[in-house]
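The chain below stands alone and is given in structure tokens; this is the form predicted on its own.
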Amino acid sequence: MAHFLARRLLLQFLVFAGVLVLTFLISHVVPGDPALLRAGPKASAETIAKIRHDMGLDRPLPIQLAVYVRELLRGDLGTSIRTQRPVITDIAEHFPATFELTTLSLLVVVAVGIPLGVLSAVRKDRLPDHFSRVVAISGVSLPVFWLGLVLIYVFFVRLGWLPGTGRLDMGVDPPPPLTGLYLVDSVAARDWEALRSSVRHLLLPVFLLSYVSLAPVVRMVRSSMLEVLGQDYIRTARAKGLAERLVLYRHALRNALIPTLTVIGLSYGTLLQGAVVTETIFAWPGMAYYAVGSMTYLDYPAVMGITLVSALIYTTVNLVVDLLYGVVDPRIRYD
């Protein structure tokens, strides 16, 4: 296990370093001048040159990269051109909203996708199977922004049942900050009004994000279950008179979960990508919403910081998934 962990951490470091270099190069070759944006359209050439010097943009690219890496090792992701604050401060402020949204969406994907995939396999070519296909295909086929606007129109504009934007209702104060996750902080502070408001604000974004990410899990569980249900040990278990529920969930599903875990790990990356559109539609003050604003302003320190944090989260989730393989299937060894 120790050897496996060391190897995976080394691989994770190499991936992180590759993402860093690629992101740095891309952010510095895109058209546009951050110094000009920061100075404003009426600034003189001398002012723009001074700002470019202060930002280090007049140095050779390898030196800029070396300086960035040196500051990164000190925990400094630079200063945002748009907000004029440390990037790490901005990310720490916006990250809990994105983490709360994507994690709840992933839980919904797992809680709905696995049972729906099992039902689809057990009832192959029957009504539940057709229903799961419709759910899965419509989730990946419908444009996210269109579906989000429809949800806002129906549940906020027409029915008035749920809020359409933000994390809390107007007039409701955020709970005392403990983790930045409003659900957790509301319960910790016993602020039930903030809890009720935050739950209502989460319903539509979580539904949208989980619905468009549900298809891969449902289809993978279905195909894995169909393959496992045809194995000899399943027929043996049924021949021994085991209850069908035990055959499905103790013997079949456990073996079908290995490829499903891989898909779930990849789904977290999909959720992070989908959060960009979802947070924009619902004005959700998360990291993706912050990223969109930063990209339109050529705020490359912020874009690089967000990309590195996303890469770190993605590789860590995949490492956790690899470790879970051994929990689900004891035959897997890491040595």
Second form
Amino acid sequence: MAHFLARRLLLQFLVFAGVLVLTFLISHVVPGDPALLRAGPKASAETIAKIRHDMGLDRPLPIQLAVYVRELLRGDLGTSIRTQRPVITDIAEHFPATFELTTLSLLVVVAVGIPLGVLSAVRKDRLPDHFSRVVAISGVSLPVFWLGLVLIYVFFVRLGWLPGTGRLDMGVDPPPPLTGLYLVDSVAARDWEALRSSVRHLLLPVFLLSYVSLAPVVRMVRSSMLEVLGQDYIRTARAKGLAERLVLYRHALRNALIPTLTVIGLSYGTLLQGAVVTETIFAWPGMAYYAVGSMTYLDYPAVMGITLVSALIYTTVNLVVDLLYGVVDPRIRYD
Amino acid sequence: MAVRVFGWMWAVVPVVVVALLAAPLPAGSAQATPQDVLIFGSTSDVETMDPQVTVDNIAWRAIYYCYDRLVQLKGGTTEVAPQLAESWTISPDGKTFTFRLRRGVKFTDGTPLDARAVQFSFTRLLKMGKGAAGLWDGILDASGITVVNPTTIRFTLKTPFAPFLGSLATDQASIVSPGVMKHESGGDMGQAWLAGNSAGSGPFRLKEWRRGERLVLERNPTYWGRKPALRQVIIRNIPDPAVLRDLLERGEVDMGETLTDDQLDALKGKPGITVFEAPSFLVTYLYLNNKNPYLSKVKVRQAISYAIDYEGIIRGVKKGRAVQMRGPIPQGMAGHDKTVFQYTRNVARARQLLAEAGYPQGFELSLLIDPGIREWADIATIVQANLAEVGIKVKIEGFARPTMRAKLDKADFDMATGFWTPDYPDADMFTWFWFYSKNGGLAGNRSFYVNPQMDRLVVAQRQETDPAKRLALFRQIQKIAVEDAVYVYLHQAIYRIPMRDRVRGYVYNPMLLFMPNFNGISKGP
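Alongside the form predicted on its own that was just displayed, please also present the structure of the form predicted together with the partner chain.
All chains and molecules follow, beginning with the one already shown.
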């Protein structure tokens, strides 16, 4: 186990370093000059040159990279060009919103996707199976932004049931910051008004995000369940008169869960991508929202910081998934 | 095989959750906003609150009323009036400006506002040298700012600069409290702190800013001037204009920006809503890169100016909400010449000029646009069709904003679309910036026009202290600019902003397009 962990952490570090160098190079060779944006639409050549120098953009690329890595090792992600604040502060402010949104969506994906996949497998080629297929396939094929706009139009503009933008109603003050997650913070502060408001604001974006990420989980559970259900030990279990639910959930699902775990881990990546569009549509002030703003501004330090943090989250989630294999199936050994 | 795959809980839980949350809510709950709070809907968020860093109009909206300046613009005009400075004198050579300051003013952090504070503020601006300082490049440096006594400050310019007084009414000239130095980290002169705080003496101050969500300005309790009627101004970030429009209709937002013309038309007839309209200084024009061998010829540039269907663009793209530009200086700006020649569409004349220039068969040019700006994409297709008629084949090239700007600065284009708004209320913004040969690129001369006579004229008007003589210089400049067809002067837009009927006291100032006079606005019942 320790050996496995060490190897995985090393691998994670390599991935991380690769992501760092690649994004650094890509973002710096994109044509365009952040100094021009910072300087404004009517800046003179001297002003632009001074800003470029202050930002270190006039130095050779390898030196810029070295400086970046040195600062990174000190825990400094640099200063955002757009907001003029430390990138780490900006990320800390926007991250909880994204974490709240994506984690809830992941929970919904798991809670709905697994039973739906099981249902699909058990009722193969019958109505429930067709239904779950339609749900899953429509989720992946409908464009996220289109579906998001439809949701806003129907539930916010037409019916007026749910809010269309932001995390809280205008009149509601956010709970005292503890974790930055409004759900947690408002429960901690016993602020039920804030809790209600933030749950209502979460409903549409979480629905959208989980709906469009549902398909891989449902389809994977279905196919691995089908495979498992054909095995001898299932027949044995049934033959000895075990209740069908126990057969399904205790014996079959457990074994079908290994590939599903992998898919869930990977779908966190899909969720992070989907969050970009979702946050943009719902004016959800999260990381993705910050990322889009930073990219249109060619805000290198911000873009780098976001990419690194996302890579860190993604690789960590996948590491956790790998470790979970052993929990689900004790036969799996790590060395 | 009757198997329950989903337990009963699975069916019940979502129903309960939805019932708890959605059901008790009255459908379309339209809440009227409080009478002393103005809710302003904006489609983009502020980037930073530091007036000495940012040159972004959207940020200025939040910053402008947190600070005072030495002078201000009077009401809806471009005339300069006292603000922190009670009076001033200008030396005959136009280089020395001496201001007498109002007494007893304090910043919101308690620091007294005196000549030392004014000196600190301008020194910080110039020393940091961010985009905001660009206005006074080569005109003013830190050594030119002297404290005469606690209530007198003197600016000595390196060169005479007629628009100087007006330039002190801009956001960049905001007076920042020396108290920001208490928050300095790593020699940044308090930049990281001021990016998210305010330290001025204006009618409002920054109370709260949830980035991406809302920014709250509250009345400054120690303000020296007339107390604003509004207790708070909440600037809500609503990126989707369709949502903003809906919130305006419901009355959850009092004023808003930036809606499309279609949306504004739809809003116009709605009860409770007024759409304010007035001509602006926002001009749209085409850059003709003189470094291109074809475009370096006057006759080619004139031919293009004759080939464009100005009326068609105003009708088709602006739905009539613009007026054609007559020369480079827009109407309403002192110095505008009503008699200057105005190109109108004349295909025969355009063809003839091209033939005279030696291109009866025509040639090919590219037209650089940012396709993210819908208006530019529409203009580009019309220009393409117009020029095709006279034999010039136009290839439209779209690039994202940062790339487009980099190409503009490096003269890496043939023709391009552009907007321009003045930073200070003076025709200098439409002459020196546009035609001075050393301003090639983003600095303003985006046609890379070089004409020594024009250089002399645009510098002379800057240094001229006699208003009558300046006017004569502007007339000459406009005449040459139009004859030489340096740019294609398309149109001046009409500014439109929707608001609820209960919003009172809005005064439009064309110099403060994105900065409604929050300090003068009140709300009816």
